[in-house]
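Single chain ahead, written as structure tokens, the form predicted on its own.
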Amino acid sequence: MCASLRRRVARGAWRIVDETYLDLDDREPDGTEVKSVLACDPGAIVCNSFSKFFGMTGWRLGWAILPDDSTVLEAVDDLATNYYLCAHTPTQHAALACFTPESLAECEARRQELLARRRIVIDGLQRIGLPVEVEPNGAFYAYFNISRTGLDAWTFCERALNEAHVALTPGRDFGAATADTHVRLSYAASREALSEGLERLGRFVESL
């Protein structure tokens, strides 16, 4: 049991994990996918969604993995009562056919897309010197340090909208921690949006 695990345990309390983005991940060094947090804490309440990994963003479907606990099953239960009934009926059926071999394929090869697509980021923000202290590791965000401009994130996001036309979003959406020297990029766009966007934001940088 780890570590983690028995402190839950101790205080009897309930872990929830949002894995929307698991499967998005770099994988190990042996090649094989990262694992759920199921495979360390088989009592976690896992969370997961169509929207990042097969592409479904707006269609509102995911699922929850629960630990057979009556328990949790009611309070759930109890929960999604309130919110919906059930998703429509096209949207089940296209959230089958993601599992299809095809499918898979593609989401995969999206997957591969955008590593080529974070390499540029990365290496882009490098040149222009703003730092990325932890490289992303998946999904499609790099959140890098602005602090040697001079600027608080939310001026130095609304400036490089009005100046050089490049959407950012300021540390202040993400938490405290930060908030005031750190702006996300997003890396979901095309491999030539993102080069000349970086070539905005180099541009906007240096004539600060």
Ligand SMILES: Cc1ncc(COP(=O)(O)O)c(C=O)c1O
The other form holds:
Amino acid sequence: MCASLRRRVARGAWRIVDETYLDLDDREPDGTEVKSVLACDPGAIVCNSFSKFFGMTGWRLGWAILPDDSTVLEAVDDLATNYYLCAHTPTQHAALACFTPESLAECEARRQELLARRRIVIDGLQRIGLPVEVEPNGAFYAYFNISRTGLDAWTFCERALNEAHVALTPGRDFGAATADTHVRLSYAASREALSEGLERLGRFVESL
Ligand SMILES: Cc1ncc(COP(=O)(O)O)c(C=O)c1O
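Would you mind generating the form predicted in complex with this ligand now that we have the form predicted on its own?
Whole complex next, starting from this chain.
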């Protein structure tokens, strides 16, 4: 039994993990996929979505893996009946098609594409001199430090949008800790759009 599982059981707690980005994670050094929390804690509650790895953002479809425990099953059943009547039929057919070898190959190719985009973004921000203290892994966002520009994150984003036509998200959307010093860039856009955006961002930072 792993230590965190021991602690959870000792506290009589539930562990709820959102694994929406798990399949986009970097592989382990030996090439195997990063394991679900269920490998360590089979009693965990795991939520997932077709929104990221399968690229079905906005389809409003996901799933949960629940322990075989009537307290959880009944609670989630109550919640679920309040959340939906049912997912519509075309969405469900599309979700089933996600698990064919062809679809999985397509999704893996997209994961590789995100790695290439991540390189463009990390290198580009480094060139501009905006530090990415934690290299992104899994999701497709770089969270970088803009404090050397002398602007707070909100003003930085507002001015980057108005003056360079680059859309970024200020840190305050993600909590108080780095609300004014950090900014999030999504690299879900194409390589071309990212290169162009970084060029513009570089010129914007220089102009400050
Ligand atoms: C960590 C995380 N979990 C879940 C979701 C939501 O997925 P869905 O599109 O299924 O609502 C997102 C989407 O941004 C996310 O970032």
